[in-house]
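Just the one chain here, laid out as structure tokens, in the form predicted together with the DNA.
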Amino acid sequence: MEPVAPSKKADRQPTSREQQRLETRRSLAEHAIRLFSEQGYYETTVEEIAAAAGVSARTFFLHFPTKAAAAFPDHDARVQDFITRLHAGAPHTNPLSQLRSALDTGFEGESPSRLVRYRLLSEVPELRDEDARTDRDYEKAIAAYLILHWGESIETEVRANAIANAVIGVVRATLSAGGAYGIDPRAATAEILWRMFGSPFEDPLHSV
């Protein structure tokens, strides 16, 4: 339909062979996910996975290192989205509340398939340790932008990763904790990061 020039650099249309790769993995993780829910995480082999996939095994290790790797197939995408809008802000915003919009902003992606997954996440340990180096992902991102505006120095590095591991803890108790009450994770974390650093999450609350 749409012949394309092809182009030495990126942002040509993706080839035959691009997009068959993104195809097998879109739907090893598809089958994943699925079948994790349907009858556990234990009782699912990656041979299974792959099956239904409709590759062999050691496909399905071509595309994720782990088994768990397979319930998280955006993780590297998400973290990015969230760097790119931590440094989107104008170029004087206080870094907190610049944290505090990219954070906001990022509970608007989740897509309802999060919400399966947050159930198996609270059940399977090997989940569970999947989504805590999520986490570490986006703290170090939030600690290097923090020491990037903070400037560099021991002191400053150590406030910086403090502040990170802080926010993340908050966000990620919000979601589990206020996620079984049907809390928005939103206002609940804005509020209690208000609390805790004051003026730079203050306003405006953005309350439901």
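Switch from the form predicted together with the DNA to the form predicted alone and give that structure.
One chain, no partners, no other molecules: that is all that follows.
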């Protein structure tokens, strides 16, 4: 998926059929994560997940291509929401400050199932691979946003991609630690990013 700038289409209300499909998808994901946690990822079958959600295995595969993908049900919507937050700042806003703000608000409404998923990442290579694949969409969105503000050149492309990779690495590390050790991933991410990107030029000059 190639992230794009937000559009007004995102405000359209889903039809009843789309809402039913969304509810089925969420139900499959919730049962998948629960079963992975209770009885193990490898011990859980697609048939068991589907049965718990009250649908067939065929329906499962209409929603998710793999068992691992079921642990990341709202990925596309979260990426689009992140892009919207990135572009919500005023044109003159420092892009790194806006990036920190977009990441900070992204932790609002963290679901318990997401924290369970991050506890599972350390145990299941397939889930780590899926997590890395989905993270790439966030990295693309960050890099595109920074290049938009800094202008297109080889130098800015390198800088933007390096920052995007580093930022998502920080978020991944704090979320994993949140799942494993119970730390506050939002606070840890905010502090680490401030140490990485905080600049005296963003503060008022003390001499004037």
